[in-house]
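One chain comes next, on its own, written out as structure tokens in the form predicted on its own.
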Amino acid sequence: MRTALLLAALSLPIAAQAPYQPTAASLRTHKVPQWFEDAKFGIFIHWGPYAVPAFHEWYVAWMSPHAGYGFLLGGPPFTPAQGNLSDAVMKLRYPPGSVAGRARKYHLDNFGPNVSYDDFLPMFKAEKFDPDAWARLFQAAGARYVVLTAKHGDEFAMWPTKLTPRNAGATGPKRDIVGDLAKTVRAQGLKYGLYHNTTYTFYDKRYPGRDWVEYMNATIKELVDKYQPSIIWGDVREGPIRDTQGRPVPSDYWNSKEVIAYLYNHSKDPAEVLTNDRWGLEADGSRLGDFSTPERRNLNAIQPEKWELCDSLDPFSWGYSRILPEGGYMTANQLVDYLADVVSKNGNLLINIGPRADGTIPEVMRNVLLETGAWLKVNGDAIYASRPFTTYKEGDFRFTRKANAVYAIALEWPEDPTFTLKSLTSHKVQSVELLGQGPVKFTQSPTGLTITVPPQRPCKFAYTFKILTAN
């Protein structure tokens, strides 16, 4: 009988055998999945009703109908009623050169004083949204995972949730955006993640009360149960909400440990899911989560732990913005260089796009992604499943490694007929090839590895020399 019970226990799912507990010690035993270590390149999508005014994804923060939310941006929110305030008060609250001041002027110029943010909800129709086309684009771009904003600070849920009427099933698109994209992204062999605001809101007047916290927890759990995301990508604003001693409210206030444990324990395979570190700070100042997420801020050294840099093709907004000219977007050349640099330091690059309200992805964004995908078809061996070399750069070169192969990615085409890499002096080189073209001549001496530059370029930018070594 005891043997039968033991065998039955051993056949239980991992989560049932050893569930993660809502403690820092338990959660920190969770490991980053191999697929995330190898993926290197992901697509972030900021899409919601803020695509209708098309200024910035924080648009509602300047228009919130609930008093008291201005602290999120250092000033009070804009409401139509404030049109009668004195010029002196308006200049104090909305300095003309500030983002809040620009947003207010943009709103008044384009929509007038009687339009509120909620008036945009039924206008967000997504009538041209084609999840199959999106997924094919992301696959062609060379991305290995996709993260969609399931709910941002405007508290509009992109799925037909039972927990709020502000959702894409009830108004606007009247469809399950999260679920429709999940099917097509996974059909392309890509991992699927979901962004959710974890410690902030621009809209909900219950914030930061316990009822809002419970609501936030419940919507994240609903996403886990309904869509089984590979990533829950939380987001925070740690500064504004503080305790009586002036310290940021700790992660326990937001029930962060409980929600992360729920993700692990309610996923089909807890070892294959993960979350970032934006869940509020622990009492000792440390963070929870599987990987760190610097935002629009590159790191300058190889990191021992896995990390992910998030940035956007638009330097100003994460959501679609009508005010940015085409020449203002990140180019494919810049994106490829960015990717090579981040990967050389043990990071992933999560690059953001902002679709229009109708569901179309602007041509300028599509072209950047497609050109990046074309580069990865030639040079992907130096990116996917690679690991850092002993040094990440030498001049315009960035290095990655797999076993006995070192990849030297030249961000610029070498101008001289030969160049020398000093970083390879301690490695016995057996062969060198230019990815996309073939073997190239080289000589090795105590001062470095000298490579002869071939006459033709194999791609438009960033050129990879694969160097096989004996050690």
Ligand code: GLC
Given for the second form:
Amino acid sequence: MRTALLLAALSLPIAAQAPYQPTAASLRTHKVPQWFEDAKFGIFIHWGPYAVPAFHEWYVAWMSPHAGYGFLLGGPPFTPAQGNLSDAVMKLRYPPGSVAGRARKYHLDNFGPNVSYDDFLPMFKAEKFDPDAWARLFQAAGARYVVLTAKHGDEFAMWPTKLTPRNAGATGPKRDIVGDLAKTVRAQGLKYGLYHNTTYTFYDKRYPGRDWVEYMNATIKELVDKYQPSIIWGDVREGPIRDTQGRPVPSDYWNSKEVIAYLYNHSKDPAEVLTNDRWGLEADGSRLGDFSTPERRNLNAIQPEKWELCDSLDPFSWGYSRILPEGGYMTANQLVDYLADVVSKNGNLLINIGPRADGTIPEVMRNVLLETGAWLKVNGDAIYASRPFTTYKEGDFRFTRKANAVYAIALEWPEDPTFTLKSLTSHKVQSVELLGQGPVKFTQSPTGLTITVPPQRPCKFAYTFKILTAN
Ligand code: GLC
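Starting from the form predicted on its own, produce the coordinates for the form predicted together with the named molecule.
Everything in the complex follows now, all chains and molecules, and the chain you saw is the first one.
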């Protein structure tokens, strides 16, 4: 009898034994997995048919007077050839100097009025996409995880799905981009996450009806079942997305709690997966999810809770953009400083690249990633698995710690070969090592720890002093 019961329990679908309930209280018992705490550096990839016009990933939202965030606009065809638009529509959609106005002009200049966004879908071929080379690049960059746009606001699914005909299996690449990259990224030992436009669309006319919400929920669940992502990275547009009374739409509208519980309960190991906080707001204004995601916005204090800053090498677009000159991208020097700064405050840095429509990653992006990887080879000890020190900065230095090591990362090579760090006055220092080079001279006094640097620099960009302390 007992065996029969046990067998019955084992054969139940995972959800029936689900430890997580679709309530905020239950979901909040889920903890950030250690791998995410330790990973520090991830690669974000915005890739889809918007790489064909190569202006910005919001292209479809801007090029047509009728596309938009749904709630406000909606409406039929997605081409700029709408005849004479009224002054009112032009003012609303394309205020003088606006980015939408620029996108519309770009479209008319480059493609003309008869090309619609959907004409780009078959042109998005990914014919040179080499998932193995991508994964090796991310590994060489020193990234510990990757987040790919499985679906963005243009509603093009990057995996074959029965839930929408707008998918990479049926159109364009004619392959499973999400699945192919999953294999190679994991083979390199990196974790794999998926971005999903959880609570907004630029395209789907069912939005924000219940049928859209059900479809959206179903696509996320399919991704969980099919690819077992380590992260579901949702997204919101809280500003323009309002209900008919003008209130921000609550997370319950999107069924967010049920979907998050689904992610946890249907992952092989619920403790190893996580999701960000972009799922709409709770009635009390709080958010769901495991970590916050300030976007292109740094925080200026150590945060007790895990957070992840996302930013793009391109200061304007997340998708591949032809309008940015090569010199406009973030440099490796800037990226390394950014990473050290964010990590010193308990953050991860998720840095975005936008591959071309053919699947190649522009040289300028590859170089930034490879140079960052070279820096991490020497200095990674100060970054991976580190935790914040008691203070995160002193002048040009950023601090991290691990066991009895304190890492002082000099964002610039010290101007004066002999300098003093005041932040370590209460620590008994046993040794100081310049990572990539070896022991360096130091003295301790009531004013601090005085270090003398050798003439030779061990690497480019930033330099780490590993300080072993007795306390
Ligand atoms: C910005 C962009 C959006 C992108 C997101 C990533 O909100 O508008 O397209 O996906 O950043 O966090």
